[in-house]
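The chain below stands alone, shown as structure tokens; this is the form predicted on its own.
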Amino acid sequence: MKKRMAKVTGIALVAAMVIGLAACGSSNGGTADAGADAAASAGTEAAASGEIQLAEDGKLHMATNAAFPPYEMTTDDGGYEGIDVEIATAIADKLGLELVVDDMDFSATIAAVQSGKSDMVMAGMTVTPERQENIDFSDTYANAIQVVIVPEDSDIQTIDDLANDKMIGCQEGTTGYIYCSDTPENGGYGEDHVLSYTNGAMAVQALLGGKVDAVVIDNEPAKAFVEANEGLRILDTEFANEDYAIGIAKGNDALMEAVNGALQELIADGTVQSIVDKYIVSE
């Protein structure tokens, strides 16, 4: 299957940012740390000034589907919460603006942002070349693993078992989806062998009522939709390995480089790695 490479953890890869921007600071007296400051300074300024493009004035408007934990999900309270709209909300305080989430499908977002409905997406949002063809991705913030949920008593043993004439659940307009839905010689399994969900939870309910026979879904959800559901079990080998982003539409440039300076600075300062591990145990 395209794009399977050896195993990264998000932590891990968060980590190994910070590390290396801390080791440039050393290295060039702290010019690291002082180029995010920088970056993000400007950005508040430009946001505070109206030179960056925005859906509704000293607002940070976030794209996302909040059916992904333990990135995005809702609160009993009818509210949101996850390492996603965190990370947005220390965004959207260094920028000097109110984050604002607009939940919907996911594969609505994309055109959520490239209309001007929404200013941003975060929604476990993979950097792929047909996604980079419609909006600008920041810097990669997060890495994601996609794994494969079966029942536990399911024939199914790896990944390579897939192929047989197996009907697998995936989320609408994610990799999973696109990667499964491929033809056998790109490395999928056929659009005939793969049905879409709104979102991962039901493709789950699906899989307990044996409609399909396997999940395709990030790593971090795939746990929790376990740990959920009695009868159900992640197979060892995982399915890929991405990288997450924050998307924005072309040509705002002036909010791009605002969200990168914030972001680069929320992660120097260990804001980033804090919130993943509030969310995420390292294993």
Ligand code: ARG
Second form
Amino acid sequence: MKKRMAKVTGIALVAAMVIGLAACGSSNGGTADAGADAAASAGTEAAASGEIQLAEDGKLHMATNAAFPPYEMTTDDGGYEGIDVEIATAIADKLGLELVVDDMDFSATIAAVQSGKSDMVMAGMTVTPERQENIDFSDTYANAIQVVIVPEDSDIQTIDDLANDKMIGCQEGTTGYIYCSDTPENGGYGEDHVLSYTNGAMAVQALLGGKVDAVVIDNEPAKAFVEANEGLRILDTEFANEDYAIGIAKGNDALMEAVNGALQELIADGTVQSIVDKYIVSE
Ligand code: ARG
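Same protein, different condition: the form predicted on its own was shown, now please give the form predicted together with the ligand.
Okay, now the whole complex, with that chain kicking things off.
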């Protein structure tokens, strides 16, 4: 049953890819660099055979940073859970594959996919034009907002107050870091005012220890961290609106088609929503 589905997907792919690649060629033509060209021709081969390229036979390797509740976190018995982990498991199931979580620093996830060590990155990763130069993104499966966590007694009331010589903690390599460390002309606070931490939990520890005055991070992890630690609150003013998607190596279009196909089915039949509802209790 599962196997048959995978095959059908594969055949549908070949047609979809020819169209996809043609569109790609015309829009990227002038600007593609040598690396992108090589990746594109690898994609042509995959298209011809309609085969999904995987790091390991029968497995779907997901690069993530499992310190980002409720999207990905570790369990007491050394396993992984969270919205991304469960959606990825459901996608793997549909493709007849076994999900393997590759836990690493968030800033290492894109390279893991580019090098083929992992098949996809699913890490509450925001789609940005810069990242799209390095990997392709699936359809969006969640929306997020960057928010600001401060100590309850902080004099920081709005995001404008962050400009008053404050130190901001962020997770390294994230959109929160990218926005905050940008120049004031571009809406940031300048690199000198931002400290980056390996993950969100460490940034929150720095906030609790008084090493930074605020932490800028995605809204759902922010809620989870504020719930787990006393004396913190989230500012009402929001920072940025973002979309999460799954990142896949450029050229692995067969995998992209298969993942998008599975994701759309899981959205349509309510599976994605029920996974989200399990982890996020709506107010
Ligand atoms: N959405 C932010 C970004 O894409 C933060 C994601 C961090 N994810 C994680 N699993 N630590 O930059």
